[in-house]
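Single chain ahead, by itself, as structure tokens, in the form predicted on its own.
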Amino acid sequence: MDGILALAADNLLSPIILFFALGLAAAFARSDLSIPEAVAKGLSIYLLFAIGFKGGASVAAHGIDATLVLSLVAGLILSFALPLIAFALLRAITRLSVTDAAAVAGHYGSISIVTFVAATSVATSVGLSPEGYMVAVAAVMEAPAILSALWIVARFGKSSAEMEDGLMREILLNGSIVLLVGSFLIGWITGDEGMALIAPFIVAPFQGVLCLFLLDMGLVAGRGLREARSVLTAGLFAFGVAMPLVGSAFGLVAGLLLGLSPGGVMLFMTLSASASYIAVPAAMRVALPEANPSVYLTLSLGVTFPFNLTLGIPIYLAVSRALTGG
């Protein structure tokens, strides 16, 4: 245990996590530091493009096999199941209504692509080589959790939740999903030759761009926490920290059963532990407009996202390496 904690502490000193901490500190100190919105959007586009393309090129080199298919199936099952666990936990330790609890739960079966990118960066920085197709697993885990949240309201709420016209289209054509999956497919099609052509653009600059992006995310998360403190009860805060650990345990079991590499197990844990703060909030505004956005956004972006970046990812890395011998 001491070794795991020491490894986690070492990873807290990585540049990407320290830049996120800088953003948090600046927001809490009410600094006027900011990243222009257009620049922040450009950074996110770059990161999605780079991680998708590299994942596709890795799959082209690896080839399609049973482990890839089973990993996709496992991701789908987890994305459907984790909101049910989150909902039960919320109802046990908080006083949220069925609708609010379901909306929050939906965020915890879906994934945070930024957390995934950060975890990938940390894994490669310590010499691990996660399976490239984990990008595809991330993509398939985005939407099923939303359906689970709607089913929970239909099953336990006072009235049935109905799918609004165009909701599924909005989910599946979400810009981040389109770019991630599209870049993955292009990387898969072009393989090593395509990777060689654009490697100077998506390999060397990646870490620096990620640091700037996480600086901005720290500013956003810090300001959100500062402005929504009244919403954050002790029970909700406990959930925001406990649910990632619960989810990561399921991801750990899935990764070990699938026989993934240490880096792959770590990423499966990270995907299962993360909470969406882009696609799912957009879907909840359409499907469950009566749910309170300040609750689910504060939890996913203000509590779970910082927890995963500062403590969660190092813990997932340490546990995966300890249990796989990586």
Second form
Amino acid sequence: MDGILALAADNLLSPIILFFALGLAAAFARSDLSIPEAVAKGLSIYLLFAIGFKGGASVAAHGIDATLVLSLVAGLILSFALPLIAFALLRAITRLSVTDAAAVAGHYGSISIVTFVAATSVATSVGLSPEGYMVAVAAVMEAPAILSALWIVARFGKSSAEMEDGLMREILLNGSIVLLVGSFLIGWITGDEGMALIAPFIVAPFQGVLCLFLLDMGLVAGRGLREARSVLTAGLFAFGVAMPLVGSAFGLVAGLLLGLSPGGVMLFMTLSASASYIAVPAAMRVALPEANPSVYLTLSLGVTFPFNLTLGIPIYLAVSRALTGG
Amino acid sequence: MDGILALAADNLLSPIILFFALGLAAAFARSDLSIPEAVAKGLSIYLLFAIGFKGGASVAAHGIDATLVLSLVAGLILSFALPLIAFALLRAITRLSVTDAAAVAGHYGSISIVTFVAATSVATSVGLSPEGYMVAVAAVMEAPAILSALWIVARFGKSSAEMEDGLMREILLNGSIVLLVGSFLIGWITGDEGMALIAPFIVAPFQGVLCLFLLDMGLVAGRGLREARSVLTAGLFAFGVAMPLVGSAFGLVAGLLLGLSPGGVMLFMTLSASASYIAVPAAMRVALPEANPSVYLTLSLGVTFPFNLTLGIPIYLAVSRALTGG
Amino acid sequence: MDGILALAADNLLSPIILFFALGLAAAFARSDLSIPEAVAKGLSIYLLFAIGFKGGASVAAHGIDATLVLSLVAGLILSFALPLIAFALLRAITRLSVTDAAAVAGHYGSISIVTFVAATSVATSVGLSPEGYMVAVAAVMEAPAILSALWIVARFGKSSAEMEDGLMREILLNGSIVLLVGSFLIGWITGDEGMALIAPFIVAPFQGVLCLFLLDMGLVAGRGLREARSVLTAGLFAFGVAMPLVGSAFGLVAGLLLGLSPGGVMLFMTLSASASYIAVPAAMRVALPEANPSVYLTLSLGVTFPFNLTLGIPIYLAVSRALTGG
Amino acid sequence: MQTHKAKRVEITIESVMEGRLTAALIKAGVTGFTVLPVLGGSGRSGQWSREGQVSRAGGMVSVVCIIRPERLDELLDAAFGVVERHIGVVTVTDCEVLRAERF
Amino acid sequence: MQTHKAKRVEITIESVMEGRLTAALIKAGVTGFTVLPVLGGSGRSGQWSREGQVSRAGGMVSVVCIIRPERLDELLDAAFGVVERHIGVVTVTDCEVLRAERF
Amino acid sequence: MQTHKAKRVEITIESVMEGRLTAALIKAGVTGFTVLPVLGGSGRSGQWSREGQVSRAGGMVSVVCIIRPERLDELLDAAFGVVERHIGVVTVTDCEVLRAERF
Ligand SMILES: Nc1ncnc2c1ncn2[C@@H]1O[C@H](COP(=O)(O)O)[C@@H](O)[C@H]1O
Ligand SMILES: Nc1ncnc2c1ncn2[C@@H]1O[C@H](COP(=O)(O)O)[C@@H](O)[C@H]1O
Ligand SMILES: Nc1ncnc2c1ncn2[C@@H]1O[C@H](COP(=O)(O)O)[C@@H](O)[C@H]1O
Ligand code: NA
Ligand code: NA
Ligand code: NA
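What's the form predicted in complex with another copy of the chain like, now that we've got the form predicted on its own?
And the full complex, kicking off with our chain again.
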């Protein structure tokens, strides 16, 4: 317990978290500080490019692990299953409609890549070296949860969820997935040589770019929270904090069963704990337009994301180390 | 005198100045070269982030100086007082209306952060190490001058200057100030450790980014000058060159009284000499819409900024060294 | 021949090419991956800035070569002459109208700066050091081809090509040329000292930025090809592959006559082989609005650019080495 | 200068629906449309702004379509099919166009 | 398809005034508005373009507001209060809207 | 609130022609115009989008010009001279303006 607190305290004073806090504070104070949309998108392209490539290069360096395929399958299953758990929890502790609850649930089966990046950087800073293919697991977990959400609506709801032709392709080929997987493969193919070439671009400046990106996330999350305060009931807030812990428990079991390294287990916990705020909201606007976006965006970006960033990650790290002996 | 000339010549051939000149030349020649607005804003976010963080980290490294608070107070006083001097000078040597003269005066009490950055980089290139908290002094000097300008209009003018509720908050919480101060505080809190983490992002590439940024400043200043040639009378031009020298004299006295290092004195001179072209114009459009923006933007960006960049900074450096023995 | 194949294979597995292929694939699969327009423009500004400055610094380091001026003249002549050859070839093997053929021809006399950058990076990776002033040759070759295209229309065509006053100035002062030449001159003036200052910005991260830029080129080229499939007849496709080979032969002769180094000859071949997709299309829209942009953009960006990037560059390298003994 | 009567239909809709809307318009036989960016707005579902978006999920665009008056109903039916369940505003204005043969 | 008469008010104004204008509109009871970006323009105070701005100080935006005809005067009064001393253009166009219950 | 009749002319044209168009408008004596960005569109020459452009060569902008009704013909002639050989759409809408002395 002490260890977790020390870690959390340490984590809370890292530049990454402090810049996120700066963004939150600026938004709450109604400062006009903002990162232009194009620049923010540029930063996220940089992060996906870098994290994908590094993951692939690390797979090239360490060879394919026997558990790679199993990890991908486990990720798939978790992404399909977690929305069901989230939905049950939401119906138990909040008064959301079936449609809103299903939409929220979909977000929690999917993942937040920035949370993943932050966890990776904490893991490496304490000397762990997570399996490089966890990046591929992250990619695999993005989309299935959307199908679960739509299935929930079809099964329990009144409004119809359109799963039209185009949508599935759109989801699977959304820009983030393509860039992440593509960079992963290129990192894998080009290996050490490729890495040597572009390391000065994707390794050295990475933490600095991440700070700027989290500043932007803080601004966006803060503005969202300010606008949508009214929707955030005690029940929803409780869900936003409890669900990542529940999710991480499933990730923990998966990671342990797969025999991943301490860092790998921690990342599996983080992926299961985190909630999407890009791919899933876009899909929900198309397929479930009746669901209220304030609810799912506020929960995912305003509650769960900051929770994971500040307290969640140190907890997952401590638990993973304790149980793997890492 | 010779020393100043040699320094000025050296300064004039630095990449930073040459890229500014390239921008000016391209604008005068009506080239369509331009930096997209979002990218330019991204570059300025980078500069504020880097300069703020470095200032804070340097305070963390060198400890709080007894004079930190006094310097902030001196900055505040200068920012309030310089507009009065600028206003008197303008009324003496130009025919601007009270409103226009007050608006211009407000710009000269405030500061230009790029001029500050350029001066810092010259100072360090000759081996000086200015006090890290000069960044905080810069932040403190941004806003007070606006109040002085509005007070001048209320006292001497006919048109009414609206100082509505929202405006003061807007000015104090404008994006540049929040980012600069926030990064400064985070640099201070995280100190050496934080610096080690993000140095490859904010230290090594800094000069290159500054070149690109000054290219953009040259383009913008050049286009402004081309458009607004007609407003630039001999009297206004004289003011644009004389006022920075007058301002720097006040900065010099303040710096010497505070007992700052040679680099610190030089930066205090630069801050006092420089004129705002972001925060103050925005405030003036809201509070003094009758004032002609061509006048104050042309003076601040088209005359004083290039003057400081090319001749001013070497002069302030030479004078500061001569009088502090640095 | 074996050498060429090995080189080509090596080249095909470089991160640069693979990211281009990723972009192409994403576009063909109709992924929504995209680089914001402002960011893409920012990346291209970075490339021009870096490549220009490095060229100039290299001229400063190695001194002016007696052949600099002759190389510029040769570039001018080639840019004027190649459109005539391209036009003849197009009329022989395709059924394009005079106007369309002239517009396409204009593109092939001009150059693609990214192809040039890619070739430079291949050249240096195999240990060659091309003359720094090849950057200036590239700049000189951008515009003359446009005049040739308009002359062709005036001579052989029915529709009138407007060569109005403004256009020539616009072409010569277009942003890319100004930035490239300006950075070249500044690199030359500031030499080693300037280079030391900004090298961490323009050297180390260069390859990484280039990867992102080629990802974007792949996306754009892929989308263009998807839209304009219908215009791409077998004849046009043949032209898009044959013309770079023809052009490179002229570049080869020029380079050998000038006595350039193996790297210099290779770059001259690349310049002659490459086709414009920025400056010339813009000029054609103004002066030859009747020409179909799908035709010239598809050929230049969809056929010739990928050909040069993948097969052309290794061929030019191998040929240049074989004939210069480099 | 000779002008002709036409209708200018402007549909403000979530970005995620842009492709679906324009596909429906093309299917309904429109000869062209123009897409304009939207910076922000306010309505029954609250206020939003482009700088406060993490993603394309929340932004909107405005699709403008100039058509011959007699084709208005067809277009509105097509547009309504897409907009119906979604956030969005549809306005129709009378206008005159040059070069009517294009529409 | 059933449409209803409405007014489309478009106010082009300096970016710095955007927040003040939309606050005034909301106070005047409008149910929604849309903000469009402006790239550049020209008027009595000269020509400007977004790429030539160092800051938000000089840019403009266009605020579009669809309202029921009977609410026009109220809106114009509110808008005029903000625009009065400032650079800006206000136009009103007749239009038709779908889903009139929204306005 | 007192308003005056005016015409709103909107010209959607390739970006490369923007400078030529606005120069022609100024020569024709217009007192002002506003340039709006265009994200993409579709027409006889196919579909395009801003994210798919390598350069300014392919983008479009929309130039809006509010004028007194009696000046319409002059403006249309000037605009047509530029647009004639180029891709582009010209629409004219009736509108009302505040502060008519500006136009
Ligand atoms: N009365 C209106 N005038 C102009 N735009 C509107 C209006 N009402 C809604 N909008 C636009 O449509 C979006 C969604 O509106 P709503 O569905 O009411 O939330 C808003 O964010 C605005 O951009
Ligand atoms: N006649 C007009 N038509 C369209 N926009 C105009 C007109 N006059 C002014 N504007 C816009 O309003 C801004 C300020 O105009 P002004 O106050 O006349 O300088 C200009 O930059 C244009 O964007
Ligand atoms: N009917 C239309 N309604 C609105 N915009 C149009 C229409 N037709 C063409 N456009 C615009 O004008 C551009 C060029 O049209 P075109 O010359 O037909 O290829 C298109 O890309 C659209 O942006
Ligand atoms: Na999850
Ligand atoms: Na000052
Ligand atoms: Na060529």
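This structure is a prediction, so every number in the text was calculated from the model and none was measured. Superpose the two forms; the largest set of C-alphas matching within 1.5 Å is the rigid core. Residue numbers count along the first chain shown, from 1.
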- Query: Val69: with the rigid core matched between these two forms, does its Cα shift 2 Å or more?
  - Reply: no
